Amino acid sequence: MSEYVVKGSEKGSVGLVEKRYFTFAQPPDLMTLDCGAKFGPITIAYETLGTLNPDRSNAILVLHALSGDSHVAGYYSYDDPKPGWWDIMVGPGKAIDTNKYFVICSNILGGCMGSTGPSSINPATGRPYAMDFPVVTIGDMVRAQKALIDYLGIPKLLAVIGGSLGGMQVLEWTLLYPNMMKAAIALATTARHSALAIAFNEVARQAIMADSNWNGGNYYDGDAKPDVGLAVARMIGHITYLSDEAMRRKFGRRLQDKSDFSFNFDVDFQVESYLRYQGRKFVERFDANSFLYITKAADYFDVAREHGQGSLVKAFSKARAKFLVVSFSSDWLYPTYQSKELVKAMKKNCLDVSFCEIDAEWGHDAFLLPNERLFSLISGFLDHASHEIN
């Protein structure tokens, strides 16, 4: 998930909101991971906006991608600077539209925008898990959304909502909570990472592992961090979320403040200086291991593995949602044909699928960009299963 947020307009922005945290898996109740670990105390920050209705039908829970958080839209303060990741997206008169929805939008365990984490205190010792945290999965954290949305008295959802790594929990969800939701809508997603994608994850954690700062992950009480590591991890995910014609429109061969090469190793090219200032801004606010238990659970993801003993469509007969699946045309980090596969086994469930690929040229990245096809089709699709409920 690259920075590409929009400030909204006055016009439809929610204004501020606030982040919450909710504590569960209090000892001697802690929560069981699918690792086997029993773990607890467990924090899950999260924001919510509108307003819930007296029958709590209109909750629709969003879930986002790996370098995302609880802020999904509005602003913090007057002077914050930008608005949540999809403000474009979430807010009155929006897609999906506050005058109408609840939306709850909760940070991921394993994250480090209030959940709990790596970069947490642990208990047990009172310093900083880093890796003795438990390695998590897409289960473990969307079994923790469940005890958040339980805490919140919500009984069932209207909707479930993600792209990317939001996608995968959209699609867990269905399956290990099939009759929590009516609609679930998994954007630019997959039911299991390819070689590929596991090849790209598994450069970027060696970045940061190699790293001297990195020190094993014990990094915290010192004044070093594998900066340099997560900003080159952060380089590798970057190119991944655009894509060929992305690149080509926005960099090009361009040169970047200067009329010719420097014949050294400084940036010469627009597109070097705009992958370092990425990683740049990434170390600011993103926690080296997290991004590390992050990846390794997408890697680790397997909806056929997991829930169907090898069998995609067997994993499916569990699902009782109605699906909204969307791809993008420029997306080769998820590519189109991962999204006609989830589509094929909720069909042969005979499950109310649609299904849209979206002709967009920026890459993965297309769903967090304005786009008017994907408005409409999320709007349609909650409007849609809200009056199916009422």
Given for the second form:
Protein chains: 2
Amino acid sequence: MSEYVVKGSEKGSVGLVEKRYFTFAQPPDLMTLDCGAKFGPITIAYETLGTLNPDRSNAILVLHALSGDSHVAGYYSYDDPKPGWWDIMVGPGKAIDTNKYFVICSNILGGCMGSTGPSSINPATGRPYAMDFPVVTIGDMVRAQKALIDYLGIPKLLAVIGGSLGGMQVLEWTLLYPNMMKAAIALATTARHSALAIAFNEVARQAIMADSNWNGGNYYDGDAKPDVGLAVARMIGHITYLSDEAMRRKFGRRLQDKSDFSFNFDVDFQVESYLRYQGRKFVERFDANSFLYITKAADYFDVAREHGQGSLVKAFSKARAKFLVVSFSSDWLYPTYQSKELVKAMKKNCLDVSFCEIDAEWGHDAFLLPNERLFSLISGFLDHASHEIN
Amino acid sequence: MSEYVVKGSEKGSVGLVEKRYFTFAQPPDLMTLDCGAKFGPITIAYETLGTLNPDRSNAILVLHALSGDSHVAGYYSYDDPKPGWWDIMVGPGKAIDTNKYFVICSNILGGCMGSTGPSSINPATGRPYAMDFPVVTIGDMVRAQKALIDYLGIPKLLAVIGGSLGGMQVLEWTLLYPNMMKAAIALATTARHSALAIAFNEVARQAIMADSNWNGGNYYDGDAKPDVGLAVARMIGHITYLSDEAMRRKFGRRLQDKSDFSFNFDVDFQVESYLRYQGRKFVERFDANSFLYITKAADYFDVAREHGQGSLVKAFSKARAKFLVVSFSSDWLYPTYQSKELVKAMKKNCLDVSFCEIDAEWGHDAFLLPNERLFSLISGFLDHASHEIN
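Switching forms now, from the form predicted alone to the form predicted together with a further copy of the same chain, please provide the structure.
Every chain and every other molecule in the complex is listed next, the one we just looked at coming first.
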């Protein structure tokens, strides 16, 4: 055995994975969206890891957050510089164990990582949809995922799992298709976007639309993209993903590569450098219009409104899954009290629900970071669900 | 007496006030700034209310926050649509009682409301300074205020008082000129900007500098100003001024003039409408470059670094004033723990300090809102200070 470990061959890695595409809603069989529009064709990019067992009962659908994609774990090639976005969670012997489970992850409708979104070509015009793309909801995203699951021939999922916007999709799945999963794991999420969360998204959208290169969403033909606006939007997001405490520990007031203030408007503090870097990095891989559409879907998300005529308790009367709800103590984007509201509504419907607030200092992003407590909660919950008769 | 009450004549109003100007640091007697540059001439816009008593012992200097100005209370004319920014606090019979005290408020150095700032004409070029304006600090602002107080012939202030950025000036005053005041009132402020506060300011600055109309700060000659970037910056600020709870109460998920989602990128939610309105309103009255300079001054502010070689306790060994420090329970921009750090450092120096955390749900902005507890604290503290022999 060579001492040189190639990417994907290290212990716990699922190895190489491949992005696949599924297209449905071909005219005239268009999909009806929540906005009322009929839309199609729709392509969904997805990846699978592990093996579907003969009775097709070990499938877990992972739902990604705002800037995620179908590439949940593993590598695309042996020289791929980094693995999928949740490689710490998904792989052989990991919390979502690909030796046991068949894991599916797809890019959301409206995204820009292979699924149909505003940057996709509108077959009617031969040009990108741009702002002609319909405003989609979390419900629309989930309906598209359901088409994929049907196509893969899975009659019932073992579990749906996701954090943040992925957690919203988890909740939506349990209400739109209550009998399609045994278990549901909702991490760092909420039953509805608060005014504060809407406010941050709105300012981020305004930053993009304020960029003169945005040009009403029509920037795909030219050289100039609304990179600056998108970078500012991403910077705003990154502030909300960390906590006051996390920022203090990570950056404090430390200066970046200098011993004194610059007395100009260059970077002085490490936190400034970090945010600018995050902004720059994001524009290389993300489409500004997708950012607009996905944040709008998050803002519209309101389980009580959509499923319970304003009542969260009534909404969850539809649900049948057993739930694991996890919040993080320093998450101020979707604070613990919002998870507790969820849990209360589930309990009032006598649903089987486990709740845990994990004491974590890293803010909203904690669900993406290594955490033994989170790993063991998820691993145990899935193990239990997979052995239950249902 | 007419039933028609003209502006400024209602009970508790200080009536009409006038903006005045004081110019100093005329070449060659330039002021040395913290950045090392020698700078002048400097004009400071200021207003005074009430009457200076014969022994000149009843003067209170009010220090304004980021977007404030010298117009602290009263009206400029009988048809002035609204009074100064702290009219609820300052006036005859109010907490800062103009029947007793001579109140001074000046626009900060670097501002855009009459004091010298980036939009002022550089006498050397005959054009606005723009980004040739030096990066000023809270210390520089306070040194300019000291020149004004000297000019007004006041040997010692009864008190300095301010909230937020105004509170930083209060702290700076007590350390730069320890014997120049009997009392100091610091509201909703901090001894240093946290990484979180710097992060918000940095994103706001990036939003301004990302606006193509900003043009490296040179927008004074043309028609187009970086209004969109400045509006986004202001929107970011407004989020930080409110709390999660305040936003939920004030807006929740209520829709703006509609009963259903628009499924487009117009305003859906009241909170979006509020933020866009605040952004629009701000650009009418504020200069984008001033916003850059003032936020930078706030980020640089660090009492321990400037006055205590890194130690807050050491910094306050210079202070002589008696202090009132007030924080607000829902302020997450400058949370209570930061005020407590201040108070601890003051107490370790055996300073006379009163501290109160006011239970208020309106976030950072609470210091600007009506609050009986705050009024009585300030009124009592000033009354006590004015009767003390010092």
